[in-house]
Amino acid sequence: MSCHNAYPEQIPFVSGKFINVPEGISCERCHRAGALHVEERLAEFTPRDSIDLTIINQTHLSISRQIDVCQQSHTTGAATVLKEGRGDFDFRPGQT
């Protein structure tokens, strides 16, 4: 569910059951939520030579952060071990 779909809406407290499963991978998977990005682009024009901090552009991340984005889908195994307090869909691009 976490690799080939956008973030599904889970049924609270029920493992492996979902209310909604969007088809395909959305922009959010690699670039983080884009609502603020769209809002700011519509509000004012920003020259192309400036860095847009409202959205993740992998070219502005360190190599290790770029790999972290890819690893959310490309390093899965038979079992997933999450850090304490983290859920299956908590990772957002730019995080370690």
Contents of the next structure:
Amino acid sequence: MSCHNAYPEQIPFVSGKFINVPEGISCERCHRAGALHVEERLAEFTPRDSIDLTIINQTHLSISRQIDVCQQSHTTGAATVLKEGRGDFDFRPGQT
Ligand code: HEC
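Alongside the form predicted on its own that was just displayed, please also present the structure of the form predicted in complex with ligand HEC.
In what comes next, the whole complex appears, and the chain from above leads the way.
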């Protein structure tokens, strides 16, 4: 579930049941939410010389933060143990 799908709409306080499950991983699992990025581009496109902070570009993350993105799915353990209070879909690119 957490490796092969975009963010599902979860039933509050119920584990393992979902209101809907989008098919495919989607861009946001690696680039974060893109609404602001799209909004800015539609309003006025200005080529930038600096880093675009409206979206995550993996090449601008540290190696360790890049690997954290990959490890949403590519981990070596037999099981995933979440930190207390964290859910399967809480991680966002750029976080540890
Ligand atoms: C599994 C993770 C992952 C997913 C899913 C993903 N990307 Fe990426 N994307 C990357 C990585 C990593 C890079 C950086 C590659 C590089 O330059 O070496 C990248 C680079 C890009 C770039 C190039 C940015 C630049 O400055 O050149 C664009 C544009 C992009 N992705 C758009 C998308 C879109 C649109 C989607 C969804 C349809 C998507 N990505 C889904 C990981 C992902």
